[in-house]
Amino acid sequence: MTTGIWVLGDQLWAGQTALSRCEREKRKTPVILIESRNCAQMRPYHRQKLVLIWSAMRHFAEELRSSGWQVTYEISDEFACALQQWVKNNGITQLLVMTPSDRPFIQIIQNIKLNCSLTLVPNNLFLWSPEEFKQWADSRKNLLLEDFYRTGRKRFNILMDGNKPIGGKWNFDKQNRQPPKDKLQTPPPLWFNPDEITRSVLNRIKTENISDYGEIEPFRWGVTREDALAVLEHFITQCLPTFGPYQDAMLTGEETLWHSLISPYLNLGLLTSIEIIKAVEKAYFENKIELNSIEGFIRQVLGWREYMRGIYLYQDEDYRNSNWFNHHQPLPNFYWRSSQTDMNCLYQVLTQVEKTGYAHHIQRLMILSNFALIVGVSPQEIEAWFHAAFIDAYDWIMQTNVIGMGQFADGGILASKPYASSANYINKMSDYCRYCIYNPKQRTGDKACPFNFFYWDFMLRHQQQLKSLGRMSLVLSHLQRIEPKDMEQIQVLANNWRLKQNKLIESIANDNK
């Protein structure tokens, strides 16, 4: 019998369960990387996306043939015929592949016909495994990410004294929500030249014409594990003492400010999630940074990501149609072209994303998302248009961000109340409204902001199902207060900017055909 591993190229770990279950006969066992143009153009993915994961790749199957691996790299229209050819060529009687972190992926592996037998083995990239998740999910009434996270404290003794958190708190968030103050010193972020592979992809992208969606150049972003934990150890020394009081202010012309930048090597499998947690803790107690910083920063990776990987499994399939507020407004075109919007928040944000592939989780959440819950988008457009546009985006995390998180159109499984917003919060904690056209504190008028009439025009047309929610009562109250020609004018603007959207959306897809 002849054991094959498929490595995917969001698994690019050694250590991962494929391998690592055929490591002491590697120079038997025949290993393959499939780069599949059809899978690069299932999405109008951004192009930068497309450069790192190929690059990765590539660089990936250098290290395990440096190692002795019998790699093979198949560079395919599509996933089906290489590997059945390499089944084929190597005579492979069982192929190992480590189960996809994607529901969907975990199909087209299966709908694959091989001439030989398919193992998904146990994906080891997270922390708890889908079982231990749902035995902890299914052992409570509410699924609160504090309490999973204080589990996840406890069950891997991080930040631990006994059974107490260090500091007597579980989390520092009050010290963690500074807005920016000016002429704040931020550190340069760590980028990569590309080196040949590099260059190879780079010029396949463009070459092939496979995505036209985002600048492809200058390609700053690291592509091997030993770029990966360079980016680790320059966040820990450079960033995260600052990390914490700011990790929520957005600055323009600042595009990571005291950010890791690390989302999409851990995403890779070219870092993993306990020597990041361990590292990060550990310069707590050696280089006496802040807890406020160390503890926030912790709770992303052990909280946050374990959490939204855990809810993505636990949930049906069909958690992805999810729609609380029956919202079906189509995406705005500016999403996908920055320049089409006068928003200068939202510019700044989505000429960004074009630029690099990444904003960081404030800009996600409070700009972008919030935007698209309020004015009413439809929850599968905006978790589309992240799955696509973000170079650290997959299913397993978009669905649960977007969908649950930042769309609240799961009706409250992720979170307690919707993160709505109107123009306050933006002003407060970034400078966009500074340049803006708009006034961030009208919601009337010529110069009101967007984000302040479709967020009352929101709480208006919701106001029965908010009712239901404990944590909106207050917000709701408010509506009371607002005069009623003051609303009638909230709606008119409302309703007139969609119908303007609409019909610019209805002329692009005209001059398209």
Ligand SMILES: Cc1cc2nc3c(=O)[nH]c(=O)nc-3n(C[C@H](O)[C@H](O)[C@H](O)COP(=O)(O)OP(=O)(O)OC[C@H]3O[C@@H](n4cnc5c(N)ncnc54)[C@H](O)[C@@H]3O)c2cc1C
Second form
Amino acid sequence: MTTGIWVLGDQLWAGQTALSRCEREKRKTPVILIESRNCAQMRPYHRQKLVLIWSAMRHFAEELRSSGWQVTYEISDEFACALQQWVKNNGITQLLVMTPSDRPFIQIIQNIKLNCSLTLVPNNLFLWSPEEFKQWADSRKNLLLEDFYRTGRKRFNILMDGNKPIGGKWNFDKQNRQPPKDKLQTPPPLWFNPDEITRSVLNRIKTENISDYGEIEPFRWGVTREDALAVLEHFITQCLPTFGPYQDAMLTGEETLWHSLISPYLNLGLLTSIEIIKAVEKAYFENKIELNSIEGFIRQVLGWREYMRGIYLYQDEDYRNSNWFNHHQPLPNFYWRSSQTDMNCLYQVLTQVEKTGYAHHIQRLMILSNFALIVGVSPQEIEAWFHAAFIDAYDWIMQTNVIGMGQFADGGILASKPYASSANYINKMSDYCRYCIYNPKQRTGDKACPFNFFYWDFMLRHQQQLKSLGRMSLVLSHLQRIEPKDMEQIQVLANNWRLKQNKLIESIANDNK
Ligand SMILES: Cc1cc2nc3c(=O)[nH]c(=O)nc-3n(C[C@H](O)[C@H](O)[C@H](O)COP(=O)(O)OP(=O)(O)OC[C@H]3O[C@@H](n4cnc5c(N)ncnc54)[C@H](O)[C@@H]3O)c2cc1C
Ligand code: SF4
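Please could you give me the other form, the form predicted together with the named molecule, since above is the form predicted on its own?
Full assembly next; the chain just shown is listed first.
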């Protein structure tokens, strides 16, 4: 029997299960990585994401080769032809693949006709296996993040003092939501210059015109495990001490603040969650960094990331079609072209995403997703946009973050109330409103901020459904206090805005015919 291993583009870790199972036989085990053009064109992708993945794959193939594996690197239109040929050439009888993180990809693999058997082995890029998450979830009434996170802290013995959390508290969120002050001394992020391999991928994507969303250069992301480890080290020494307090802040021209920028690497397998968590915990013990920053960060990786993945697998395939609010408004065109919006917060964040493929959590949740939610955009359209626009986007992380957390389209499986807000929150947590043509204090009139009229329009449209969520009663009571003539104006503004957008979308579609 000859076993061959297919390493997928988001499994670039020598310790992943398919590779580690054959480690002892590596000199005799054929390994393949395939750069598929059709796969890159299944949906639009940010051009920098394609550069990142293909360059990281090419570098990883080199690493495997130099450590003794028999590696084939194929640049092909599609997976099937490249695989079939390689299976034949190497007399492979069993194809070993680590189970893909994205469910649709499992189907793609299983549909490929091969003259050998296919074995999917468990994916070890997450701390909780699907079975362990199911066991946890089946034992509870509510799937609260807080409960899951505490179970994870105990299970992996992270920041624990026996059975109690270090510092006596599980949660330091109150210290971690400070609005930005005028002059924050933020650390510059660690970026990299493209090497020869990355330059050749850049050329391929430019010359073959593989995607047209997002600026392709300057491309500054790391592409190897070594780069990713340097980013982690940079984060721990330069950013972690101040990560907590300004975790939710947004400032013009500050793309990264104290955020770690590790998701692009972590999601490709260039880093593992446990090494990140352990390194951050070690920094607490050795460098005496404030616990609110340490806990706030560990909550993200040990808590949120694992929880989102667990729920993705725990829910059935239909989760992606959820639409609790029955929203069907098309996505405004400016999400694809930032220059088409006059709302400064959206302009700033969308421009940054076009340039880098990155925005931090609050920019994603409270600007990009919040706006789509209160306007009434179809959850599936905004999910498709996030998937296309972000450098770290994958199906497993999109469904729960966008459909669930951002759009509340699952009716509250993972959030207890929708993340909907008016300009008030944005004005408090950023400086965007200062440079905007709209007035964050107005909900009616010429200068009314669209976040305001859409927020109240959203509350009005869905008040019956929202009443069923206990945590919405205070906000809904404010709705009753709005004068009927103001409410009417709010609805007129919201409807006119949607009409204008729809006409624009229609005329662009006609131009493209
Ligand atoms: C609407 C929306 C879309 C999102 N899309 C993505 C996406 O495409 N890819 C992605 O990796 N994350 C996504 N997230 C989660 C989170 O915003 C990003 O992981 C984070 O902003 C990445 O930047 P960072 O590495 O600098 O994170 P940091 O702020 O430094 O946080 C550290 C790490 O915690 C993890 N993390 C934190 N929150 C989450 C979360 N909600 N879900 C999963 N992991 C989390 C990530 O691995 C992240 O790298 C999304 C969140 C929302 C609300
Ligand atoms: S005023 Fe409104 S549109 Fe302008 S930046 Fe503030 S929230 Fe955004």
